[in-house]
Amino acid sequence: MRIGIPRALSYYKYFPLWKEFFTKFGAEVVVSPPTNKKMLDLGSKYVVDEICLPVKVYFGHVNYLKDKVDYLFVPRIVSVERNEYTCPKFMGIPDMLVNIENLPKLIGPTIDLTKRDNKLWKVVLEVGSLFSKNTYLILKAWSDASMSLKKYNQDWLNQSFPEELMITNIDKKEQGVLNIAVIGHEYILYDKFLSMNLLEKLAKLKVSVFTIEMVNQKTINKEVSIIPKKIFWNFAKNAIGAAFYYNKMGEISGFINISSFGCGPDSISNSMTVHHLKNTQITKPILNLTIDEHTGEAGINTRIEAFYDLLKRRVV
């Protein structure tokens, strides 16, 4: 059995988990190649113009895989934490895929942890039942898969990039004096095409990069607790919490915030982050990068280099 997983959206957060789970049953996991212009153009044909860039790319990856696999793994991710939600587009992906013809069968479990009766183990058994009727084997495969995901996340918490991302990571001891916190969703930041190789560009400048994933969840939840109203968008909450945390770190010289044009939750979280950074006793420069399919790399390069020069003058 060949199971396709698009290299987009939740891939960057959960790929080691599902890869390990499926391979435990002898399935072959097929991943689409890194994003390119052709994939973006192809994906754009199947969605409305107003939808965000990462979703357009996702459709391109699905189209690439559809004739190469027996099943496509397309989960409907509603919530991964109690009383918090993912982006509405994450929830609607399986429904929107009807625009693509000749799709293989979908493995599309609904992951919704907003209520007490929505247990993750039910989803695990639902997906595992496609391969085995033995509950023990399914739960054992899930346990092993969870360990793979834990290691993946631990690499980030150790302030290094997991090998699966194929990100050039220069030892921080060999880098210069600039430390920059890059705030952006993983499906943008770690997609080299969408981020226009932002992390590699910073590595060449000898900059130490700190990202959202390098802050543990307990710390993020503590940082956002100062906001009077609960933030119920999970991705936005993580971005805000990480920015608040890095703002307290004296060694962080500045911020780069990268987001996709047309993202509703980001339009709010970005404003909250900028407002907070400007109203603290320690003010640090912030560079906002908003991308869409028309964004030119030359312009991004110029802004990054100018921001880097600004930070160097501040710390020297």
The other form holds:
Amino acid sequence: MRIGIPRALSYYKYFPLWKEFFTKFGAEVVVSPPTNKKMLDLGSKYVVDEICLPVKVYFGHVNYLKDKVDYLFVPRIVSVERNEYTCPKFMGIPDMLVNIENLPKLIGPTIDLTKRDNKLWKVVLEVGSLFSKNTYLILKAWSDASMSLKKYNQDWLNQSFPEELMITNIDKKEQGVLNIAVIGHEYILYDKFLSMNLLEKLAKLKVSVFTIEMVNQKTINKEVSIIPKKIFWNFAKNAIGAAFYYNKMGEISGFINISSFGCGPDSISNSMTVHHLKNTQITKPILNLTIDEHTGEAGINTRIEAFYDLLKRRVV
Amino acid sequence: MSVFLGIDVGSVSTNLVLINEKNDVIYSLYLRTQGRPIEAIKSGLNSMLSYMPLGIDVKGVGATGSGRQLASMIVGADVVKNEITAHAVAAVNQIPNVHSVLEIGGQDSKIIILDNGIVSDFAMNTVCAAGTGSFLDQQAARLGLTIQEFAALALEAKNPVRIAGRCSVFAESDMIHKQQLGHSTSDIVAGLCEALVRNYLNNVGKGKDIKSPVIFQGGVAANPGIKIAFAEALGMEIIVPKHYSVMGALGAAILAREAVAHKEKSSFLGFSLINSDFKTSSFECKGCPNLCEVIELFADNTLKARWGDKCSKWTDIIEDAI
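And the form predicted together with the partner chain, for comparison with the form predicted alone?
What follows is the whole complex; the chain from before opens it.
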């Protein structure tokens, strides 16, 4: 059995988990290749208009996979933490996919952990029942899979990029000339096409990059607790918490915010981050980058170069 | 006399500046790029050559602007710098204690905040070019005015109308509505200036600490209506420097002077390049699904440079060959 996983959106957060889980049952996991222009073109054709670029690209990946696999894994991720939500588009993905013709069968479980009573293991058994009737085997596969995810996340927490992402960056042991915190969704940042290769451009300038994933969840929760109102968009909360944390870290000399044009949660989290950072005693420059369908890289290069010049003159 | 040349190839204008050893501007030229940057550079150099007194020696060349790579390959630049740095350098050269630089060019607008002559913060417009020079150009053309007449009209306004400035498409439809209601052209033009300034301050200037002295530069600074609107919105005096329209080129020239200090000889290819025949062509690389558009530059039918490929396989071949 061949199961397709689009290399987009939640892929970057959970891929090792899903791959390990499906492989345990003898399934072959097929991942679409890194994003390219053709995928974007195909994605734009099928997706509803007025949607953000990462979702367009997701559709391109689905389109690439549709006649190469028996099943497509397209989870509806509503919430991964109590009383918090992911993003409206994540919640609607399986519904939007009906626009694509000749789709294979979908495995589209709803993952919604907003309420205390909603248990993840129920979803695991539901998906696992496609492969096996043995509850023990399913839960065992899940526990092994969770270990893979843990290792993947640990790479980040060790201040390096997981191998699976194929990101070359400055070796953290060999200190870069500048340290910059790059705040952005992993599905933008680690997709070289969407981010216009931002991480490697920074690596070429000998900049060490620090991202949201490199801050542990406990620290993030503690950092955001100074905001009087609870931030119920989970990704936004992580972005804000990480930015607050990096603001206090002396060796970080500036911030790059990268987000997609038309992202609702980002419009709030970016403003909140900027507003808060401006109100602290520490003033670190912030560069805002907005990506959309344009493929000309001149604009983004100019901004990165200028930001680099600015920081370098300040630091030296 | 030793001089340094700065070239700023922007979306709307191509500017050239010559400075002497003391950073004084001895020649400046503002040309419309008109979508043909190579011709603009050549004709700019040509006009410069006919103006230049004998005995001038170009010791260094700097290129900036969105067409800086192209310019540097054609003329042989010693330094290629982004517009922000070039503009900041020029602003400090003109007004040494400048704190805030408001810059509106053809297709982008930026704000630069300086602290003791060093850039401490900056921002550029994001994906949308609403409220930049090319939009003003379009609107002037739509009203059948030259951009100079358009700028002068704003000063005659008695009661500027309110125009939606967030998006240039909305602004245009709003302007048409106001015209059909019977507002005078000068009131509409002044309203548009205010809308652009409002949009700039909300967007590019968001959260920026704008303090005096404030410089307003870039091609749009030629428009006194915008200058007045800025002064009113900020409640500050706005300085438009003498060389406001060629600040990028001036900055590039200063940077070139600094760059050649550590070099034996300038990379400048000489004025003979005016007689070369430059051609560009492009092709779509089918090597992978990215389908990059690769651009090739020929000088007198010899391939000089290539760019535009994400993986640099075409760029590398030519660099190896040269």
